[in-house]
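One chain is shown next in structure tokens, namely the form predicted alone.
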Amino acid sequence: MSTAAAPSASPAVWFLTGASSGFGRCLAESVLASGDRLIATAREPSHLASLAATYPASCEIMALDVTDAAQVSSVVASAARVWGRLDMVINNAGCGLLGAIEECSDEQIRRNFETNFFGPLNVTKAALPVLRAQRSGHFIFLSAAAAISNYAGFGIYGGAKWALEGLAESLRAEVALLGLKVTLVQPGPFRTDFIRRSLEHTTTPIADYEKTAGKFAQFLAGVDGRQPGDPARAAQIIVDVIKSGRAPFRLPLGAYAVEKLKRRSATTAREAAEWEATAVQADFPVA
């Protein structure tokens, strides 16, 4: 009998979006890292040569503009073709809008729900054909705080966020009998370039938001660089989460995560106790 050993399964490929800094580059790392195969795309993917001279066997680099429907299209299928395969569709890309909800303008709205629902949206209809066909494969959306309790200055932010829990919701239940997997990860504060680099401001304060809006700005100013969360080390988490095959629908990340996210079921419980018997009230009477 041969004793020779069996060969070892081939590199997962891995999709990612928004990979030239903060959580997405951290991700590209932690991914070329593990021996696995990466497409990194980003708005301007020169800030991805260094990952590509690095990993030139095993690091892909495309342009990708999310919000642009008919360039994922193309973006996606020429990555399947790069290795024959998708295995994990990271959707990361993203930015913030930081303002009152009557302060901000409906450009900014409008250009935040682009980036942040349409466009992992865009990506996820584009990449499914492909996991589809494989039967196998996972989605990855990076989601927000923000997602499991919202703020004063958030709204529009943290809207699109809920919006993006809710189609990953149904698209879990949707792609579970085709051999899919769907990871929503709820990261609380790190210490990213986020705030500096990412996070659109309100242009037209109104006063009467000072105390709550204006507030939570103030709060953000003053949390950069001093955010508890390290990033390098929660990619390593969801790198080693995924590859583990055990992956849960929802994965906080950082202690503030955790309990906020512990806050909120409590607090839901709490509710649905308390209004119960008027709630079933709203039933038609049992015959």
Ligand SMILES: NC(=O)c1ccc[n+]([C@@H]2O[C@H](COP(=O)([O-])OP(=O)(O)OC[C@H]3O[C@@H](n4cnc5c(N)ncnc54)[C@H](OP(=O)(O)O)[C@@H]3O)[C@@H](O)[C@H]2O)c1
Contents of the next structure:
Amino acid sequence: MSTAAAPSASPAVWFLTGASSGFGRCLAESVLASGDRLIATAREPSHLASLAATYPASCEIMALDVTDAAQVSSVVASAARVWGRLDMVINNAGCGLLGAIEECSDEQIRRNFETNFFGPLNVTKAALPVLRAQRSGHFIFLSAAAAISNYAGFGIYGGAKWALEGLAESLRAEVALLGLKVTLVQPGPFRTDFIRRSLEHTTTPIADYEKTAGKFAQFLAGVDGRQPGDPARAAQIIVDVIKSGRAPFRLPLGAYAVEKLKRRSATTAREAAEWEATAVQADFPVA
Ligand SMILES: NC(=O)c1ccc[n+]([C@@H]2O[C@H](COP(=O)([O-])OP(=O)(O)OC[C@H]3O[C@@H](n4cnc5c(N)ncnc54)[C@H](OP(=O)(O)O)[C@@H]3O)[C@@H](O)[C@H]2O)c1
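Switching forms now, from the form predicted alone to the form predicted together with this ligand, please provide the structure.
Below is the entire complex, every chain and molecule, led by the chain shown above.
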């Protein structure tokens, strides 16, 4: 079944973080090619100049580092004034941290959470008053397969994405009655700049983690450039699904993520059934 939407009366307004490369760049191109309007943001806005040149009437560029809460507030407020509304807010900007938990410095850990958790939180809090006042809009969060089930060596990155998923679940429950929607996108491995330039590594490896976190680091290095996922196809699917008005809460992308989600659900259900008899004994006896 096609997920493409029927043409709507006026173009929707999208707000996007991290539009310089990978999913962000592809999302920007898909949104603009669909005829909608876009406020594309990046830490270095000159990287978005060609987008603005190709779509001068429908693409606005703004500088934004999602970890700068004050900048986020003023940029989201300016973005809402451009076309008088914000319909879709995509929290895409993100970065990885590779290393066993003990191998990552406090500074690296905090930096990762600043980008992957507090960044989207900043953007969401800044945009919520606009979307609430409209009684319509859609928040989209780029999560990760690491938040379906996690790997050795991705404890901090995956931890930040799990935190983001917890936030998104709660947000969904809070805003559904106000007419707002929330979608989590869970990509498997995709061919973007992520492993190459958006993945920080531990600088203090510990030999005891060579067979776990170290092995995962080797796997990632080997898969770079050969990931099965195509970010352009993914972006088109995201835009079509969101525009269809029938978006799910969780959207795994790529066969790897779909399989992982199925396996995780089966394992969780099996474990709950296995331990049910013990677990229920924790309640007060029914009088
Ligand atoms: N590729 C995958 O396999 C994969 C899998 C699962 C999830 N994801 C998620 O997909 C999202 C996009 O990553 P990608 O794969 O497209 O990698 P990418 O090509 O490296 O893009 C990462 C983007 O995030 C931006 N960014 C990083 N820190 C930022 C900050 N503080 N403020 C604003 N922008 C910031 C980068 O901007 P600069 O150009 O300024 O660095 C870049 O535009 C991330 O949330 C990532 O966790 C990716």
